[in-house]
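This document opens with one chain alone, in structure tokens, the form predicted alone.
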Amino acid sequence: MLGNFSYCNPTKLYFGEDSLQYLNAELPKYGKNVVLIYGGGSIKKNGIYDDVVAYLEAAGKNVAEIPGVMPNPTLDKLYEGIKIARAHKADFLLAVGGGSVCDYAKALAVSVHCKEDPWDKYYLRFEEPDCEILPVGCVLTMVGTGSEMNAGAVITNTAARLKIGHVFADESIMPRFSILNPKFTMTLPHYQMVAGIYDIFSHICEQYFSGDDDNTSDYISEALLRSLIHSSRIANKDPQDYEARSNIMWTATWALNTLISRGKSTDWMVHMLGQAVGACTDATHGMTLAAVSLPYYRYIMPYGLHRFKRFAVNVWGIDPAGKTDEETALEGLKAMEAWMRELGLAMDISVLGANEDMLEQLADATRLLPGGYKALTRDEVIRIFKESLA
């Protein structure tokens, strides 16, 4: 493990098919003026949102609601919530989705009373709020994102082509609870649920593509990587079984909690050049991860190859016996393919709306992040897009 780090966690889980009813414990310690938020209106549906209201108004609270939060939640769409919120003097902030509307909620827990442009303060110059923070709760409908136990929230500018994601420092920002019932994910249609399978397994590999030391974090990953490709095959076939749809909701939770991060660098890029495809496309975000990764990895391998290789040796099981690293690296990144091919996934970018023409687009929208096995240039980006488009 390198250096010195401290781990907290705040948020407060409530896990199974019968954990909404933990509203009643939790609606009480917050104020009575609750903004409920939430995507689509697939909550309306299905039912969630009638049993979710009944909590509300079971607790006295004065409810206000922001509807129609979207996969990639604009800023646009975050200064509304700002009004609405204020003019309902918000207390607290219910949100019930996926990580898109729990992002969004954690967004506006830092804005409504910040006396600047959110944007500018937290999105462009990374600033920490200094204002008062309200408080979130989450009703996760969606696994992937991880959303529901961290601080991080993505917000997408259209009108610069531009989506960030802040991980915000302060604990409080993190949902102080979240609710997590695996069947309230079974709704979802097949693409949905396979791009937050891929999600998952993204935010795994940009913790565990780092470093050079032996560090427990990698090995948590590990597993946490072999208990997602497990589950996921028995969901691609059957969407319906609990427990692997149990068991992927839990794995998304802890492959982005920070526990896994904790004593090593990580990576992001493929977050930064899907988060460019998305901000370009407003194409699914675990599909725009999925269409980038492969060209990314086999591009940073050789800078890395004791990693990749231990990658195809401890998640696929690849036997490097009489084979070179490169040859055992390479057969790991094979079996990654084919998984993700069975899955369904995107595997380039032109099926999600990007073309050559939108390359040096794609590379203005791109940060630059230094922790992984090689620090690229913007110059190399384009290459790795060029890539995806095959």
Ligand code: NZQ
Contents of the next structure:
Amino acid sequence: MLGNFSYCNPTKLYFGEDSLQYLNAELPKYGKNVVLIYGGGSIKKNGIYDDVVAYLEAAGKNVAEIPGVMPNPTLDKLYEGIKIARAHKADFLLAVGGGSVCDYAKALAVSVHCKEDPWDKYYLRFEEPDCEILPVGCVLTMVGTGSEMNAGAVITNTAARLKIGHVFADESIMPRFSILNPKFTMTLPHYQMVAGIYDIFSHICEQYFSGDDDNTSDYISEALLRSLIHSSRIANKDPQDYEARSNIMWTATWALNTLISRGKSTDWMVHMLGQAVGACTDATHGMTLAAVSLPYYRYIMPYGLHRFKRFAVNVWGIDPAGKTDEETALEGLKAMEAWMRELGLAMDISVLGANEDMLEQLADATRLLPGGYKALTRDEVIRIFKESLA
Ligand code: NZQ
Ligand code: ZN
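Same protein, the form predicted in complex with this ligand this time rather than the form predicted alone?
Let us now look at the entire complex, which starts with that chain.
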């Protein structure tokens, strides 16, 4: 393990089909005024809302609600939530939903007592909070983002057509606890389930495709990828398979809770490209990543050939005997493509609403990072988006 790093993840997890009852243990730890945050209504249809409200009532909480947090939560919605949380003198934020709801709760947690505009401070200047941070708890209903055990919060500024994620350094922004009940994810539409699976896959790849040293994080990543591919094939055929869905849920959490990025420079360019597509089309996060991944990986493969070969052999089981490194690496990407098609993922950005006329706009919305093996230029970004069109 090269370099110096610290590791601390204070989120307490409660996992399994009986895990909601642990609200009884957690709720008394926080103040009386709770803001319950949720999305567009799935939790009312599947009954999770009623169960959570019963726990809040039993704990004697004074509850205000922020309903209607949309996928890819917006800055306007954040401003609306700040007013509600301030008026309620919120002591605690309880997020019940997917990554959008959990991210939103964390963004709200650092904004309620913030004296400046949170967009400017956290998303343009990338500063850390210097105000009181409200504690957040999560009840997760959609698997993919890892938001349940990290300090990331992605917000979309629709007016500026920017979708920006801030991964806060302060661990007190990570949820204090998260309840992971695989059964809660069973009502997800197939499209959202596979989008979430690809999001997990991408999170692992974003960390794996960087560095040349021998690093334990890469071995953990390969194991997580193999488990995910195995379980995703089962869940794709039978979404009600509890064993597969529970493995996917646990893998998602470990894919992006800072463990496998230790000692790694990391990449994150697939997310930068995908977030640009998200900002311009409002498409589902995991699908935006799927649609740009192969053009991006085929483009950078020569710069990180040794790692792409290792990915082919250790993750996809490609036999390297008698092949050049390039042939082996390409076979790995072909196996990945076949798996993506099997799941029914978006394979181009055209199906998500992007077109040739949007190329400049997409490039404007793409944040350029150093990348894992190659720093992209704006021209290369445009080229990859072009390749990603149908
Ligand atoms: O709003 P409701 O009605 O709840 O419906 C949601 C939403 O339409 C639905 N859903 C969730 N749980 C359900 C359900 N439908 C039926 N049954 C259930 N049990 O699913 C839809 C998508 O939900 P959403 O929360 O938007 O999905 P996801 O978890 O993929 O979150 C996406 C957001 O997270 C950000 C993304 O950019 C995007 O804004 N990310 C956050 C990250 C982080 N914190 O580290 C990292 C990720 O890379 C990602 O960028
Ligand atoms: Zn993601």
